[in-house]
Amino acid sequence: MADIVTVTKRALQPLNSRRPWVDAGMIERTRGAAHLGAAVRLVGPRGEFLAWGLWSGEPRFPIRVISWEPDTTLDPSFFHAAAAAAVQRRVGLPLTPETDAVRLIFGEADGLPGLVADRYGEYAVLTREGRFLDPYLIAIASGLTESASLAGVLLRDDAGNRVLAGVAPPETLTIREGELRFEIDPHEGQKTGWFCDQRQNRLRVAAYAGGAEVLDVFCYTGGFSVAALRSGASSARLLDSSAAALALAQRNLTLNDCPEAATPERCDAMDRLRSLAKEGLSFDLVILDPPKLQPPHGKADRAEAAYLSLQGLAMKLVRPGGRLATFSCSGAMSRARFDGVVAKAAGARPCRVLERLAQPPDHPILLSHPKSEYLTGLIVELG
């Protein structure tokens, strides 16, 4: 028997609109175990069924949505049918540039709460948040395998990666994005081994890198700078302060014709950026795509200033007339306050958005969950 948590009437307004989450202060009381990964039946202040969701743990949000409907049965069927299900909703996506690599599941807008399922080739990467869906993961895989006619899959785990359905993938990956081709990491490389969700921003940003000489900073594999550089800069100086990801950066370099105009860095970004700036050099394109700076319940005045300062040693490397691509991956930090640090950073030099920039379809945005909106953008053109 499911457990039945009582929410007050301050919640029934979230349920209704369909918000994943249940916050802790919205409990009035439960009945049953309350254990991780637990069916929750969730009722109104008068009985009346809400949702279905799982236990997950977590203090503040204890309670994940699943299901708007009461005839759900949350069993390994109903998590079986809810992969194959995501993964039929990106058939026929017009994804920029053509991919052998996509997000088949994309968390709570697939109403898979915390679960990430990446595609590369013939493989499918999983990571979670929380482990509120472990009972169900074997039978997500099997629908992600059966639908998308699958090889293997993986789950990353701290605690050890694990084949979940068919076979492990090699070592490393070479997945394709147009004419382009970069060697990933499905075992240790960050998140679930590549970025998809900045395929069409890489395309975008290469657009503006005809004769540049461009500055990539967090350039994780070397993405950016492969796009850019196959797009015509005239070169690429490329920073990160993990060693195994500038050793695939340089192999995608390689891959792609194109590793005589790089220069990889090993560094501390920020540490870089001033010394740059001291040796008095600009450029004509600087890329920041730092990773998250603000977790979603993290102190957002800190991660604000951390931004800020971020923003603003990028820009004194960017001549006048050059440009600047830069995002934010935090779904706490909203285009509003992006725009603003930015705008902040420039200070009274002016700063002209050219392209605001977003993540792609496979990536959809839950609107009754809005830090599903999580990838931000944006191409200025500094004076």
Ligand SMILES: C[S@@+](CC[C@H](N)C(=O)[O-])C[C@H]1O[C@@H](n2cnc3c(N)ncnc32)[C@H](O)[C@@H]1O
Second form
Amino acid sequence: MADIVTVTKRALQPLNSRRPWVDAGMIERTRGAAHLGAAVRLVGPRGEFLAWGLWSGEPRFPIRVISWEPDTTLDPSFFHAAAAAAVQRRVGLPLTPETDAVRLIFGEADGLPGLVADRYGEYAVLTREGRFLDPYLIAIASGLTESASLAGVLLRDDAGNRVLAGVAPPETLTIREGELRFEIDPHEGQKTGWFCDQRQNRLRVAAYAGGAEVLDVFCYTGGFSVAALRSGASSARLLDSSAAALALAQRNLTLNDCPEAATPERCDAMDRLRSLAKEGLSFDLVILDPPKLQPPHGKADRAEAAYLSLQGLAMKLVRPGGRLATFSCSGAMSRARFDGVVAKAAGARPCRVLERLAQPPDHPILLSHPKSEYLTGLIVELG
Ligand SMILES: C[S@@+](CC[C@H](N)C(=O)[O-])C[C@H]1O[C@@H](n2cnc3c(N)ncnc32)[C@H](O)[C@@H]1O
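Right, and the form predicted in complex with the ligand of this protein, after the form predicted on its own?
Complete assembly follows, chain above in first position.
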């Protein structure tokens, strides 16, 4: 039998607005043992049904809502169907450029909190935040396999990756984004192996690359540089701290016939930006796609200061009239806040926004869960 959680009056509005995270302060009383992953029936102060959830094991947000329908049974067939529905939702999405690297499950936006599944050709790679969906991962993998005709589903896990369905993907896979080809490492690469959230942004940024000398900071496996060089950039300098990422970047440059004009370099990005400025170098197009600098809870000022100094260092390397394509993948960095950081870094230098960039439609934003909006970007022209 499911636990029953009675929420406070104050919790009614957020729950009725379909906010999927229940914070500890919203809980009035609990009947049941509150075991990690156990089902919870959420009811209002008068005992009225509100939602079904799972205990998350996280003290600040102890319950994640899974269903708003009263006659739901949280069993394997429910989760199998939820995965299949997520796949169905992607059918016909205008993914530009055409690709076989697609996010099939995007957590809360697909009703499967904290879970991500990325499709790479015939395989899917899963990551998750928390362990509360673990009893249902096999059912989810089977829903994905059936509806997306996959050969295998791999779960990435610090304690050891696991094949959840079918067969393990090979050590590396080659995916396509339009004309471009990229080798990815589904077993050890960062996140699930590839940043498909930047797919359409790679194209947008590459549209400014004709004849440009490009600096690609935090290049990972070279996605932006390959797109820029194939769009006519005269050179690209790639910076990243990960040797494994740079090795794949080198392979991707070769795979796309543009290795000669590229210089991958392993370094700390901040240090290298400073030393490039000291060397008197500058570029027509600088791309800045750092990892999440914002800590999830609190310490916002410190993270904002880190973004600010990064923008400042990058801007010093942009020639007058040149462009900076700059990104934040931190949900805590709203568009308005990011604009403010970029404006402050530009100081007295004219800074014109040419394009605003965002996450693509296979990473939909659930409006009742603002945290699902995490990727924001700007292409600015600096005077
Ligand atoms: C968000 S990913 C970049 C994704 C990439 N632009 C793409 O489109 O595939 C961030 C990258 O920053 C690199 N990184 C993290 N800290 C770094 C540092 N201090 N200096 C240089 N690179 C760093 C990581 O290795 C990772 O490849």
